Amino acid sequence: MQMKIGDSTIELVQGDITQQDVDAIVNAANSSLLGGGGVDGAIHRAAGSQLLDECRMLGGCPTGSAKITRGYKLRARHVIHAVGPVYRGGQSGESELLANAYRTCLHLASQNNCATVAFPAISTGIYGYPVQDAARIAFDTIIAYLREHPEIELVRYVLYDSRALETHQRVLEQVTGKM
């Protein structure tokens, strides 16, 4: 599925984010940036040990923010490590932290001449954020950013399974339908 937002495109695909041929992939990281499970572990394994070496020099990252590294053995030139919030019922500022993580990723992409960026569904795995709510926050944030930053030509949302893909497609249609 693709949606045009001005001169930019949002694309949803089912697949493996480590295989994306884009300027930057986003890692759903923990605050240490030193690897973990899920997307984070897969990216660290695919990129090789040099990614961990560079991440050690970054000194971690606060929740709701992001940092950028090289991509090493990945097809992507860069990895943007985003630290999303752990979902605690929605009353602890999680939505603002999640939106800020997406904004920071896009800002880092712009600063580093990354015209194409692939995102996972940040915070929806072990961090427990409800997928539909997280997708709405992500798409609202991404669309607002793309309207002001045409240098980002493509945002590809890479989802691991068909259920997540269907949910994200439905939410994207709802969000863009109210534009």
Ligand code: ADP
Contents of the next structure:
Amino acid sequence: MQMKIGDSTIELVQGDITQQDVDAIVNAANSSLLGGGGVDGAIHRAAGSQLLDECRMLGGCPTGSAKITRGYKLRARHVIHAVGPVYRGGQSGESELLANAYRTCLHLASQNNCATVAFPAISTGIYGYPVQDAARIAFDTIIAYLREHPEIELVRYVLYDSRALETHQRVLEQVTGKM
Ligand code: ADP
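One more: the block was the form predicted on its own; return the form predicted together with this ligand.
Below is the entire complex, every chain and molecule, led by the chain shown above.
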């Protein structure tokens, strides 16, 4: 599924983010930036040990922010390591932190001439964010950014399983239908 936002495109696909041929892939990291499970482990395995060497020099990253590295063995030139919030019921500032994580990733992409960016569903795995709520925040934030920043040509949102893909398709239709 694809949607045009001005001259930019949002695309939803089912797949593995480590295999994406884009300028930058986003990692759902933890604040240590020293690797973890889920998509983080998959990205470090695919990129090779040099990625961890570079991450060690970054000194971690606060929740709701992101840091950029090279991509090493990945097809992507860069990895943007985003730290989403752990979901604690929704009353602990989680939505703002998640939106800030997405916004920071997009700013870093713009600053580093990354016209094509692939995102996983940040915080919806081990961090427990309800998928539908997280998807709404992600798409609201991405769409608002693309309207102001045509230098980002493509945002590809990569879902690991078909159920998550279906939920995200529904939410993207709702979000864009209201515009
Ligand atoms: P978090 O700790 O931010 O919740 P996780 O890595 O646990 O991060 O999960 C984030 C999302 O990424 C989950 O929806 C999970 O299904 C998905 N995921 C896991 N591995 C991959 C992968 N290789 N490519 C794309 N998405 C993935």
